[in-house]
Amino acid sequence: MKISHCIILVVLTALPFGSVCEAQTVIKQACEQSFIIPKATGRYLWLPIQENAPEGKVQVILDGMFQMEQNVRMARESVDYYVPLDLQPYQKGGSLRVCVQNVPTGSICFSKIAQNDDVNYELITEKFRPEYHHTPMRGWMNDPNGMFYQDGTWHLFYQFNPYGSMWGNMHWGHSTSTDLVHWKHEGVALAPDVWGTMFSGSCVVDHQGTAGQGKGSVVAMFTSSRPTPFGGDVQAQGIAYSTDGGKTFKKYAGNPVLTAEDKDFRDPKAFWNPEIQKWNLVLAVGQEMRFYSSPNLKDWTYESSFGTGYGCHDGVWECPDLMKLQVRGTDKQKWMLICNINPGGPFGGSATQYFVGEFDGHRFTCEHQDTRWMDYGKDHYATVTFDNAPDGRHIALAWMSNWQYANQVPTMQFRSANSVARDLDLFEYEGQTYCGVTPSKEMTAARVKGNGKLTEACEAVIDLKSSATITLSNSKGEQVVMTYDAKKNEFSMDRTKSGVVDFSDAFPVVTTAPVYGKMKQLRLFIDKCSIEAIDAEGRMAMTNLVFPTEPYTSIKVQGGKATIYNIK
């Protein structure tokens, strides 16, 4: 099979905004390996994708200068969906070339490329896209990144592949919300550069202007990851500034600001520590967490490490977070370290563990050695919190998927959603201190009284008498069975017959969680492809994906009473 090295030449000239032109009407085949677009007809060049195709390479060249390169599964025999190549960053005049490499001559992608201003071009209506959980408009999403609050707006950044709905080409996507329920897509915030692709990290609001960009500026800290000629990746930490409230970022010319020789050296979580009047940083390195301090977010001093002998070590530690929390009903405060791990979760694959203890700005001391999970479902990972949240709140979002099957779930043009927002605190039970996980008040505010019937996107509140069984089902016999055993203080969810389960052997499972005390009310957040079961008092959480071939329309409760709320 002949492999072509194709060139698409885009000449940017003014045409009416919003004009649409199919590629086959504007692309002239100059030769077997070259395609020319004589006039630009819109902001987006739409690339046809075939998910099971090998990756080709798409390169952008402006006036002979290389701009970017991405791995893209360009359609060979058929088109599954389209992704946009945004031409706006390159509209500086001159000759713009988009080169497609390592794709066979005659592939269907070359006759299906389109160019227009329509952001909704060929957008698929997918049956499993959630209604009130954040999802990317197109493409792949995993870890939430750089979340912060400022001037009434919640900013969510996330690991993002704009050029396909499988992992790769890591950027930071950006969405905003004023209520943690409705989200607006803001595009790409950070794109790969000479240092590598944009892995996970954090944002902080620099109230005192310590980084030199003014008081109230936003500083993003991220991991750059690039392959080496000898195999493996080099990972280093860089920063970027925003002086317009997170709308745009400029990368620091002195990047990277922190390097190491370790293979896994990533996911920086920075925060201002008033107790030492410096910034602290917690960084995931292999199977430990490292702590640093800095006066300005640029110059970092190593303080200590934590991990040996504590928690689960069956996988790589990732996506840390560290915060001081109130212990319910007491005047005590303790520190909690979040440590996401993959693999090693309680039911296989990725999950979120945590440690409770003390932190003096230099060293974290854990008060327990057992492994504690924040969520006992299969699909709760990369959990981190918003910086600068009002009223001292610590609000977390998670990625609702599992690395065992995240690339195979039965969606197409997009993959993955975030959990509902959850407030974190601490509670005591039988002499031990545990993480409390409560649905944020914004979720209660989003309730709308419905007609009492189960819908595919709703909240079901179950008032429990004692032990109970809750069954969600549809007319095809697909069902999810949840059981609360009050004697064992245990809750379980069985999704083995929930619908489409055959895309991975790791998917059809029963998950089980401890409940620390009597559960009086259970809140179920049901949304197209997910069920989040959370004790109303925050002492148990379980998040699982489900893919019913038709929506669950029936809820049966033995041992309790259900109230159904729509989510506006």
Ligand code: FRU
Given for the second form:
Amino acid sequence: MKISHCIILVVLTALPFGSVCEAQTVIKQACEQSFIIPKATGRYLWLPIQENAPEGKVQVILDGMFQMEQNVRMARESVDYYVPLDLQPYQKGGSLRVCVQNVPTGSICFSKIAQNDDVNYELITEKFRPEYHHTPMRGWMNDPNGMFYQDGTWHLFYQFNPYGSMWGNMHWGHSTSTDLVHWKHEGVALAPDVWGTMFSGSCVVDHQGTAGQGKGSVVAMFTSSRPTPFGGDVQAQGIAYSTDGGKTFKKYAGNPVLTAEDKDFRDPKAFWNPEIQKWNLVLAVGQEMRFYSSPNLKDWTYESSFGTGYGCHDGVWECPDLMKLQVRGTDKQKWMLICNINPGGPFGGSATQYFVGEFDGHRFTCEHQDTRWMDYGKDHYATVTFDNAPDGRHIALAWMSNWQYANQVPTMQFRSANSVARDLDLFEYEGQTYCGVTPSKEMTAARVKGNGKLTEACEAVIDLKSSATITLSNSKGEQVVMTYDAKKNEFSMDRTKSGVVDFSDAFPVVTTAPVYGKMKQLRLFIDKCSIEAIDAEGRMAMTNLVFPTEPYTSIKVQGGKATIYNIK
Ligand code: FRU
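Structure of the form predicted in complex with beta-D-fructofuranose (previous: the form predicted on its own):
Then the entire complex follows, led off by the chain already shown.
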């Protein structure tokens, strides 16, 4: 639906600006362009974006009082796509204005800005938008955050820039699902505040109401990150409560609840530890993980640190998770610490490593010296699990991208998707204990019989006898070649000729994984821009993005038999 453009007032002077607009005269001086927002014409102000434009500032001012400011690549010469500025929180009566700064007068955005109620306004149909993987409707997404399950609903929050498809302005976006396959967009859950933008974190269901908000309330714990005038950021941990099952959150007035001098001090993962009858917290701090405990999620006691001498240290440790898992086929349980790292991944950039060992609520001890990766693809990062999942399950989602090129991948109005849901456990192989990664049963439930032909969003199940080569290709000669070498116990995926690969030198690669045991069945989750290759018994996982200019229509299997399912 086309609507009328809504420029009402153009102020031509561009003078320095204080952080608070107290009087209309100040606003007039401050803004290169200022728009009075008439309530009647709609809830959203549509901001025209040009991705290669420098960031300008967009500010909301209500009755002369500064409300918020975002960095936005306002279009100068041409419009790539639109993002919505949701005016509803400010449409309470009073005079509402939006100021645009640091964007030259005469830029195209000033004639294209629009206001209406239509959530589908100028929504681009993108050929690489996945069909059965979660993506934000518009804007940038990175890490999954604060995932929890309650009363039949899976909640997924995520690092979100609502104002463009590149990293910045970090909010927590929110989506919900009842089957881990179909997701509903719920909007923004946490927005930046005086302590800074909202970096990654976790949610817990507080069954006993220890935080004072009642039994079953949900507590989110996040990092606020605020730039300092001297460069760098100050990172601190805050909490927010939800007493309506995760629909809305209220930030705790006593934030931050945990501070430190460390430069990288972030990504809190909290969980209830019945063994000490307290909450535990794992925080990523530079190249170590720090453990804390608390009776109420507000007062935290430092317990210990883990990291020196273990695993990969070729980058910064981020997004931890810690859980007790069953060792398959035994009555043993062990702890596993997830440690995402960037850079330093096995094929460059970001990846997920893990450590197996023991944790007594105070200290983590690791039982192996070697570095272990949860997924041997290039696009599997920031992996964390849902709190409060039923039946003792530990279900992980990853961000399917890599910091080496996440901002450049050839999508437009949205960037990035999550992996399919995967259940984690442990298995033994040659005297060592490894992480098992199995597609969640909800993925099997989503299968429907198609006509047996490869489609651009399907699952290909390959039954293997021994070594095999699987080739996906299209009529343009673009192809992905996967090889299972049963002698070497290795699986590899070659995406060097997979389609669009030239947006980053780091993209065209062959990734190789060890397989701990013989693979009898390989499951390939193929969607518009990704392939997840997972051993049906969970002893190998590899996640890679691919951008074919036309969908792959052919699958050739030498040494095995493929069955294709459509995904509902
Ligand atoms: C990981 C990460 C986190 C941080 C977030 C910021 O991808 O760098 O450590 O909280 O992204 O968006």
